[in-house]
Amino acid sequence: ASSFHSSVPHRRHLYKSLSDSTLIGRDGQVCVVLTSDVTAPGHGTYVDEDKLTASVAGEVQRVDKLICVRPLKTRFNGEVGDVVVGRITEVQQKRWKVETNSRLDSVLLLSSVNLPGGELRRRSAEDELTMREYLQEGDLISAEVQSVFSDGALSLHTRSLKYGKLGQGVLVQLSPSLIKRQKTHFHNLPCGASIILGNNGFVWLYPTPGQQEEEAGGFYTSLEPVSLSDREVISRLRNCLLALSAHKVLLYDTSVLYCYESSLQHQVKDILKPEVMEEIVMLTQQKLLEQEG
């Protein structure tokens, strides 16, 4: 272990990349001189001789004369108003413990969902002892982040109808980096199935549904067995986010799109070949540079 960490370079210094104004932490890169208008080194950095160095590689933030570096791989910091997918690890007095990805467990409380039928009242002693009946352990819900309490943790929500419980589906754990901020993370899909963009890396993919019973309250999950061709489809999206994913391209609906079609002519079990995936993820970022261009 100890030689391995003695290959590592400690340094990784921040340099302006050529193709963008974005500067990005590296490794052996010339460091930004500290002047005047540079004076606050933030998260992510020290000094080093007069020049700021990242500790982490990363994305340089700049706000005023603060410099901070934001870490490419590290664990969901999440936000309130950020949709999160996560599951059911503990059910405790009055709340469920989540796991979100996060560096703590989140917090559902019992006055965060809405109950079944939609009833809106005080919770009573009776449905603290029926809370398993809503959630148990190893369930998966879609929530949004309502608070974050001073430790970190965050506390979640399912007052709204898109939340709740996931029934049938495939969950893909990913890196919170790559996921991009939208104004919406639910995503009807054209090609016939659906998939939620989690702000916390975990992204869920799932056959798009009929019209949903609103009395569920969030609860209702269809056990109705998934056709053989919504199965390859979302094994599909599947494979094309993972290839997506190793080639650390952004995901959000339009990349994902764009990145199953290009994958179309290939089996679903040949994506993740190696040369197959840089072929598709390649076609993918032609079709996004034609998009914005």
Contents of the next structure:
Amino acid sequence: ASSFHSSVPHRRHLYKSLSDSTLIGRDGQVCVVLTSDVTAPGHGTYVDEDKLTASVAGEVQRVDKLICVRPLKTRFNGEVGDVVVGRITEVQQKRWKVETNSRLDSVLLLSSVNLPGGELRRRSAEDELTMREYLQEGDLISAEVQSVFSDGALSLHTRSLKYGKLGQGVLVQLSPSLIKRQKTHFHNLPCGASIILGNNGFVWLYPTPGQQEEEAGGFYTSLEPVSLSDREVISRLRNCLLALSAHKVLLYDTSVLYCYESSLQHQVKDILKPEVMEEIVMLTQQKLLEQEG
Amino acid sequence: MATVQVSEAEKVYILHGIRDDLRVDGRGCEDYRHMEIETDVVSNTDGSAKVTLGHTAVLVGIKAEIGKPRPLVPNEGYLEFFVDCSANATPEFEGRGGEELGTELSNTLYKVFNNKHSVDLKSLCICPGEHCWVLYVDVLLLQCDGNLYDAISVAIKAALFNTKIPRVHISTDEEGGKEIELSDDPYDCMRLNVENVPCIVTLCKVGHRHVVDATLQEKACSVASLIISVTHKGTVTCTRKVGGGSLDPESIFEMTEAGKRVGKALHAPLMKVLQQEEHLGKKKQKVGFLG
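Could you switch over to the form predicted together with its partner chain, since the one displayed so far is the form predicted alone?
Now the full complex is given, and it begins with the chain already shown.
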């Protein structure tokens, strides 16, 4: 099994060995050593004087003879099917440019969004001119990656009622490597708020919508004031997310929930103090170990 | 200053939150974020301090040099401020991008310290009319996360507290010219009394209420801010309004009162922390820049 290492960028040598996989220690860290065959250098590695060396600090992945190192600190590298939360940066002809913490701005084509009322028709010239009425610069959206262009830019789509423009809530920007890949990224947490854990590291916290609002499909954003109790839950969740991220804990609905429960004994604004953060994260990690063995 | 984009719905959320005295991170309208202060971080200065307020990081270095006093005030020394917005903070500061903000910050600092009581300038005089101490206060912005004025003023106060000015002896030589001698003992130095050094409080008007220590998102929702420098007694030394929006005279009065209250409450814990750090002396754990 490969382990997560701290993000100190020093070189790790992956030694060729004649014996079968053995574990050797280097600088106190345990590296996985490969079998006797010649290994192929993949992403994140390079050959330095006959030794296969990692060029980035991260997790070692091995597929047969191919060794790659996936860096911990990286921009979002999207794959088809990923759920992302992004911010509109530009409105162009027939498409929007969306910022998703990747190397290039992602693209949301006009043909990839749902028209109001859910109509299915060809996009007309009028639709092009009224693009800004739907999504403006600065708006937040939740979308899914439809495809990846040859240059690495992502093409997004919101062709489902669960995606679309986001209303009132709080955005937390974290590292993409901390978000666990799961079956669903939309969760209605039992503590009273909802969360979208975007694969790109953008996490959206919002008050759980009532029954009738669910079918709107993201076109209508309610500007009604959110109740104080909901606000407190959202603020607490936000601080918990920042605490977990500062201690490099993998984020998914269970870990966020455990952190929320461990933080209830403190006031919301105290959670960001370093001592309190450490305490809460330790409790969360203990609980996670107990529950998941 | 670094800006973030905020959507309309987010702005409404922030506005309503501030109206109900519960900000996005759970603080009240008059609460500061977690602040960390460390003095004596730069070894080749006479006094230095580093302040981290949320993600804003400011480094202040003070160097004392001997210069000629100003003609109008021959028996006083003076302070010179220079603010450098490093490109580390945000790409907008690359090249000459940070100059405008830097000049604005320095000018405000001049105004804040432009009175007889903040720093005892007479103690900086060596020889009236001929020699005096000039304190060059250099401020370096390392990270920008809103609320620069407050962080800078706390850092300056901490650095002035930490400043050790060497003692000098004036002697007249044979030709009648004055000679300045530094004492041999490197620990023989003069400390400044920073009791009356003011701290700056920035109040941002968001909706109908004002907030202290606004984050970049809250700043994006506000159109006008008031910058007040307050001493530990509650005296205001300088007031400035920034931002394109307008402020009602009543709200200016309310904000000034709130600023005085918050500023006054900032001084006592700050001095306590600085004195505690001083007492640690050699046992102090140095954190530095990578901690």
